[in-house]
Amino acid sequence: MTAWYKETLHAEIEQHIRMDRVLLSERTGHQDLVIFENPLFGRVLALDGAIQTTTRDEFIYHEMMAHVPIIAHGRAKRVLLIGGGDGGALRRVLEHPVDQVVMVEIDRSVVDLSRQWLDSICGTAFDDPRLDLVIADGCAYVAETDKRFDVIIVDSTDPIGPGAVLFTAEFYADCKRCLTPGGVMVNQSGTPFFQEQEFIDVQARLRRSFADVWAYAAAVPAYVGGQMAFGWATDDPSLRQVDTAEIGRRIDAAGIQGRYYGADIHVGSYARPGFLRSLLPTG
């Protein structure tokens, strides 16, 4: 009999992708684990009930993830990155020249799980000297550390489970005082088509604590409702205004070599659909 997955993110509907083989299945200390093959996605990591990535798209969010807020910021050193367990965020980070990322993961399992079954996604990264990985609530740790950070990436799971408080205006604030100057934050904003309030809440939490908030987009084809948003919040609102002659060259200059993410992606990510346009203050 075929096994499939059902992923319960959505009351009004479900996905289901066929497990041909299921590698993994256990009950972490904070959340339900599945790690499945697909003859269509590769391998699959799901976490209560939810898909948070796959080997064969994880490059398209990854990416969009990491490369958009440090080739804006044009001059990134320390980077924070909080949640992002399968290191497919942390490797694209590294791939900048930075010189030190704090990586904030509450479960440690989904690190090692994703090392041992999920490596073409996560590379070597947490083997990379400028790595400082931390085991810790990545809200504790915002409202506690006394670091500084040019960037901060929250890639989180959607706000349910140990997620949740990662979208909170507290934490936002938090995040805020944690950056230098011009420094820019980014999050997971969920698909706006099917989670229109978490994306209008996300955005005006933000608003509490940045003088410039916006979102970009990319479609990532496991999750349901077409384009991914990633929140994006800076007190600089130059750093969404840089044009795409000079996005290529500090593209160029890091040597990043995107399957998805370039120039004219990146400029053109910043652009929204009428119908979020319609929601929101700023649009």
Ligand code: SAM
Second form
Amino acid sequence: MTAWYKETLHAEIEQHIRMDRVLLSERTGHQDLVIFENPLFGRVLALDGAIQTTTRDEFIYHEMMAHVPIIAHGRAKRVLLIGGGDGGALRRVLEHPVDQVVMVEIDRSVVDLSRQWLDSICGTAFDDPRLDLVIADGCAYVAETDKRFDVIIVDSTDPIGPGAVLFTAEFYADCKRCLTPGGVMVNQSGTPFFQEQEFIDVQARLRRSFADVWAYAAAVPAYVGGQMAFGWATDDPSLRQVDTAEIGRRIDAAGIQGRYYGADIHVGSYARPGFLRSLLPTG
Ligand code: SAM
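The structure above corresponds to the form predicted on its own; please provide the structure of the form predicted together with S-adenosylmethionine (SAM).
Everything in the complex follows now, all chains and molecules, and the chain you saw is the first one.
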């Protein structure tokens, strides 16, 4: 009999993905984790009923999550990555000439099982000597640390379960405190067409702490609902105004060769369709 993974992230619709082979299905202590194979998406990681990543389309999400803020910043040496247990964003961060990446992931099982079953996503990133892997709640970490970072990347689950704290105004205020002057924070902000209120709330909460709040976008096939939004928060509006030629020079200097990401994509991803502009106070 055909088995289907039923994604229950959205109350109004369900996405069903055929499971040709279930590699793992377990309760980790923090969340329900499933890894299965599908002919279209390859290996699929799901947590608590929500698709997290797939080996086929992960490059779109992870390249955009990591390269856009680091290239826009232009001289990032210290990066804080919160969540991202599959290692896909980490691998892209480590393609840059950064000195240190602190990764704070709440669930060690996601890291261990991704290394075992999703190695095409993380590669050897977890072995990189520049990585300081901390198994802890990212919200508690930023509330307590006295370390400072040039770029903060929040590659979180959706605002349910352990990820909920990563969508609060208090967490964003703590991230702001942990940024160096001119630093930038980006976060996973859902698919605004389906998660409209979540997107509005995230942008409003970011505005309480940051002078320049925006979002950039990419369509990621496994995340239903059209374009996926990445929240953008900094006190330096010039980071969002670097032109295509300069972005291209920085990409070449860093030796980044994206399968999705490039200078045109970088600059174009800041464009907001009219329906998103109308959702936001200063859009
Ligand atoms: N790309 C995915 C998406 O769009 O939903 C996110 C992928 S990544 C696997 C999300 C990670 O965030 C998970 O490994 C989860 O354990 C981690 N996470 C959730 N809540 C967290 C918290 N409070 N602190 C640190 N990591 C957290």
